[in-house]
Structure formats: structure tokens, C-alpha cells
Amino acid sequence: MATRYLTAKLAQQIDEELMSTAGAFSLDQLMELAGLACAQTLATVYKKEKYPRVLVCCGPGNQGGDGLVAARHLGMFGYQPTIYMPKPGSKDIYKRLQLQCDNMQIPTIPPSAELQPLQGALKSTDVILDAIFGFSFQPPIRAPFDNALPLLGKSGLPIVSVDIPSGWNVEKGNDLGVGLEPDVLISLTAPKEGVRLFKGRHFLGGRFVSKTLENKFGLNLPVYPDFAQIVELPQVEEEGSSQKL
């Protein structure tokens, strides 16, 4: 059986169960494991000898938190990450993750309505980690992201997107044509319906789904190799060959 692709409703339900009494995970735990998987994916595809400078683009929600964790791990892996946050998150967990990056001496581009700081950063970047919007994104793209996203897309740099490429609908994909077109995707927990036909290299991460949860929702997840936090998914099958909710 093929791995199950998730609708927005089921993805949200699984997240809630992971952090419920039955799942027993804290948000900190899930972000740490997800961010580590993101960093490992980028390091697997883009070796630091050729792509040392990483621009980690973080949104204000949980997706951005995953990006901050990934930035810290990339720094520990020997990369040179720089954090770009058009709109920093306000929650305490976000501020703590930012402080952890500060303590690793990872530079952060100060928030600005102007695009010059981002344009300057892109000139000294080898690869972009996109952790701006998650599966709860709803169009239209609002300021300050509406100008930043096209700039990232037109940069010509390779892009690694976290869970769902920023600007994509979780079920319809890039149906409006406003989202990023990444070279690599790291789905978390299980892949989403909107990326069923994604043509780039596709990895699955977040090695925290219990057997109980996997069986309950019929996820049919692939086996992770050894101690790796990620597993590469095969080329996409014909549409309709996997279960759809």
C-alpha cells in the first residue's frame, strides 16, 4: 500500500492527537524533531562544501519554529545559516528558539518593510530553506510576505521547502500560481494532498509518529533507514493510486 496523503482536516487532527494526552508530545518536542529532519534533508542534498550559506526564511507560526530549529542544527552541522523573518512570531516558544539561534551566533536580518536587506542577503546565499507558510495557509498572500515571496522565487537559488511549499494550498497545490517552486520538499508526519504531483526530490521527516497513530489513520509510512531522521520518497505515482481522504 502507498503512503497516505493528508487533507488539511486530517493533518490538523493528527497534530492535535500528537499533542493530546494520548500522544503526549509537547510542541517543543515536535518542533525539535521536525527541525532536525529539515536540517538533515538540506544537508543530504546540498553539501556544505558547495552550499555553505543557507538563508532560513521563517514565518510567524509553527512552520517558522521548525525553521529556527533547523537553522540551529545547520549551524551545528558546519553551515553558515542566516535567518530571515519578515514577521517574527510573538509566542514564547518562538522567542526561545530565536534566543537559541542568537546564542549560536547565527545572524538574523532585522524585520523591515523594505526589500533591500533581503536582496542583499540573497546575493550571499547558496540555498534557501523555506519555512514561511504551513498547511494552514489561506490566500491571499499578505504583507510583508507578498513582496518577499516573489523575490525568493525569482532568486534562481535552490529552495528546500518545509512540509508544504509557501503559497501552496494544502490540498490543491500551487493552483493560484503564487507559491514557491522548490527543488526539494521535506514533508512532516505524512505528505499532504497538495504535493501529490511534486516533481522534485521529496523526503519525509518527523520520526515521531507512533505505531498506534499510524495504524489508526492508515498512514502506511515508509521505513526510516537506521538512525536517520528522514527517508526519501519514491517518484510520484499516477494520480489516484494512493488513498485519498
The other form holds:
Number of protein chains: 2
Amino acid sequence: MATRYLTAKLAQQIDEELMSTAGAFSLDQLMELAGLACAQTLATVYKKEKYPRVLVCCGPGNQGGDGLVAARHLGMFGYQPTIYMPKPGSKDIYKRLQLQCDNMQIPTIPPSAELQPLQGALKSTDVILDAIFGFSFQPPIRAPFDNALPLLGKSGLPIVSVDIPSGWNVEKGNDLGVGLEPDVLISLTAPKEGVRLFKGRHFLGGRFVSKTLENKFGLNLPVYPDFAQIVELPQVEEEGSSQKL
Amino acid sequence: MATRYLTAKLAQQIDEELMSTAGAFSLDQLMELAGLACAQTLATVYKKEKYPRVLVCCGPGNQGGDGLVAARHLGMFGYQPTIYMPKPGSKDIYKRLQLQCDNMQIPTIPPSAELQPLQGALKSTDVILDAIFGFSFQPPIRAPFDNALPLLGKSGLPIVSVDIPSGWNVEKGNDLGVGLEPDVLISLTAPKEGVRLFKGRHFLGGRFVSKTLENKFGLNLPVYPDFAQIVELPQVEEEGSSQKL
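Previous: the form predicted on its own; requested now: the form predicted together with a further copy of the same chain:
Whole complex next, starting from this chain.
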């Protein structure tokens, strides 16, 4: 059976279940494994020898938290991450994750409403990790991200998006045409409806869903290899060939 | 320069530093990465096709917590873990980790002062993960572990020990001769003094030590490959050849 693609509501439900009594996970645990999976996906596709400088773009929510964890692991892997985080999250966990990056001497572009610092950073970046908006994103795109997204998109740099490319509708995809068009996507827990037709390399991470939970929601997750924390999903067929289905 | 082997006191200091303001890590995060490293080490050496049934032996402290995290990941990897935890820890995190294993249908041998349940479990075990005592262990070995350790040792099953083989002095090794003699060891953060002459396969996990912290304590950690969470240490030379040094 095919892997299930989640609506925003279902993704929210599964997240809640993982952290409820039935799952018993802490956000710290889930975010650590999710962020590790993001870092490993980027490292799988973009080797540090050729793409050492990663601009990790973080939104103010849990997606941004995943980004901060990924930035730290990328630093451990030998990359040179820089954090773009114009609106730091207010949650305690977010602040701790930031501090962990500070302690690792990972630089953060000073928060600013201006775009110049981001423009400057893009000039010394080899690959972008997009952890701005997640599955709870609702349009419109607010400042400063409304101006930042086009800058990232036009940079010509390879982009790895976390869970849902920033600016996309979680269920309808890039329906407004204002979202990023990443080369690589790392879905977390299970892929979302909006990325069903995503044509780039598509990975799944978040290897913490029990069989009970998987069956309850009919997820039909792909099989992860050995002890890996990520699994690559099969390529979506091109439009021409999909007509045969 | 050679990797530094830690005294019990130094190991304690580094742990505290990781969780202090200077490190900012939560125990949840560190334990998740440590337990994952333990599971990945076992899976590297003992393939699930040949060694599917793992008896995860957990003490009442943080070492036991690492074991519970490892049991969960082993379950995700497709092993059939069973938990031996005669004295469950009382900390909140320990209880949550237990619940996570329960939710994954990982069986736990009912706590008992008797040895029969453990004896029974050993008959249907392929490999043992020893997460009973860690670097804060002080002799004497208390019941029921005083009787359980010899049972595990005499089982003839392969043993993977976490951080320090149970029953060993953290600095002097198996000086009383009552400790386990594991085939594989997974040291966490940095190896301890007592395992300097350990002859089996020796791995290191806990890839969360910043360069600043590493330099402060002069750890000279080995280089982890790519984005792996474990690294195998060079084999200790045999006594005969070490005389040449």
C-alpha cells in the first residue's frame, strides 16, 4: 500500500499523539531526531567538501527549532553553518537550541527588518536549509519573510526544505506561486499532501513512529534501511508516464 | 595527540557542563543521542537477521535511561528487544522512557528479586545490551545485580556494554573480577580510564561535544565519519607488540 500523505490537521494530530500519554515523547526528543534527520539529508546530497557553507533559515515555530538542531549537527559534521533567524521563537526550547548553537560558535545573522544582511550572507553560502514554515503555516507570508523568500529563491543556490517548502500550502502545494522551489525535501514523520507531486529528491525522517501509531493512522511508512534515521522515497514519475496509471 | 581517557570525576564534570548554561543541553537530548549511538553500535556488529533478540539490561540510573532509549531504537530498527529492569529508576525521564517502550510493545521482564525470569529470558536471547552501571558506579554490587551479573556473564551470549562494563571500576577496570567481559563497548562522550586496555571492538558515541568543550578538557576526540553518530576506535595492541612502544 502507498505511503499516506497527511493533511495539516492529521499532521497536527499525530504530533499531539506522539507527545500525549500514548506517545510519551518530549518535544526535546522529537526535535532532536527530526533535526538530526534534516542535517543527515543535507549531508547525504551536498557533501561538505563541495558545499561547506550552509545558510540555515529558521522560522519562529517548531520548524525553526528543527532548523536549529540541524544547524548544530551540521556543525558537528564539519560544515560551516550560519543561521538566518529574523524572528527568534519565544518558547523556552527555542532559546535553549539557540544557546546550543551559540556555544558551538555558529554565527547568527543579527535580526533585522532589512534585507542587506541576508543578501550579504547569501553571497558566501553554498546551500540553503529552509526551516522557515512548517505544517501549521497559514498565508499570508508575514514580514520579513515576504521579502526574504524571493531572495532565497532567486539566489540560484541549492535548497533543502524541511517538511513543506516555505510558502507552500500544506495541502495544495505551491498554489500561489510564492513558495520556494527546493531541490531536496526532507519530510518529517510522514509526507504532507502538498508535496505529493514534488519532483526533487525526497527523503523521510522522524523514525520514532510506533507500529501502533502507524497502523492507527494508516501511514504505510516506507522501510528505513538498517539503522538509518532517513530513507529516500521513490521519485515521482513524470507527467507523461503517469498517464498510464 | 591521543584521545583522553576520563576519570569518573572528569566524566561527571563534562556531563554537568553539557547541561549547564555553557552547554544548554537537556538530559532528554543527550540521552536520546547516547541511546541512539548504543543501538547503532549493537546493530553495526550484530545484524538483526542473525541476532534479532536483544536483552536490554537497565540499571536504575541514567545508564539505564540510555538503555531504554536504545531498546526503543532497536525496536524501530527491526530487532526484538526485551527489557530486564529489576529496579526501575524513579526520575520522571526514566518513567517516560519506559512508557515509550511500553507503547512500542517492547516487553519488560516483570521486576522480581528472583533470578528465574532472567534465566528464562536468557534462553531466548541472541545478544545482551548491558546498560546496568555507568560511570557513577560504586561497589559493592547491590541485589539483585550481584546475582544477575554472573548469570549474564555465564550465558555465553555476546555482550555489548554501554560506557563502562557493569561491575568494572570506572578507573581501574575489572579489578575485582566480578564485572562483565563484553565483546563490544560503546563509550559515551569520551572513553573512561578503566577501559583503556579493553580488547574487544570499541566504539565512541555522543557526538554533541563542541570544539570549545573538547579543547577545554583536552579530549582529543577521534573524527567521526561523515554524519555518523558513532566512530570505531583503533584496536588496542596486544601485550606482546605493545612492548615495542
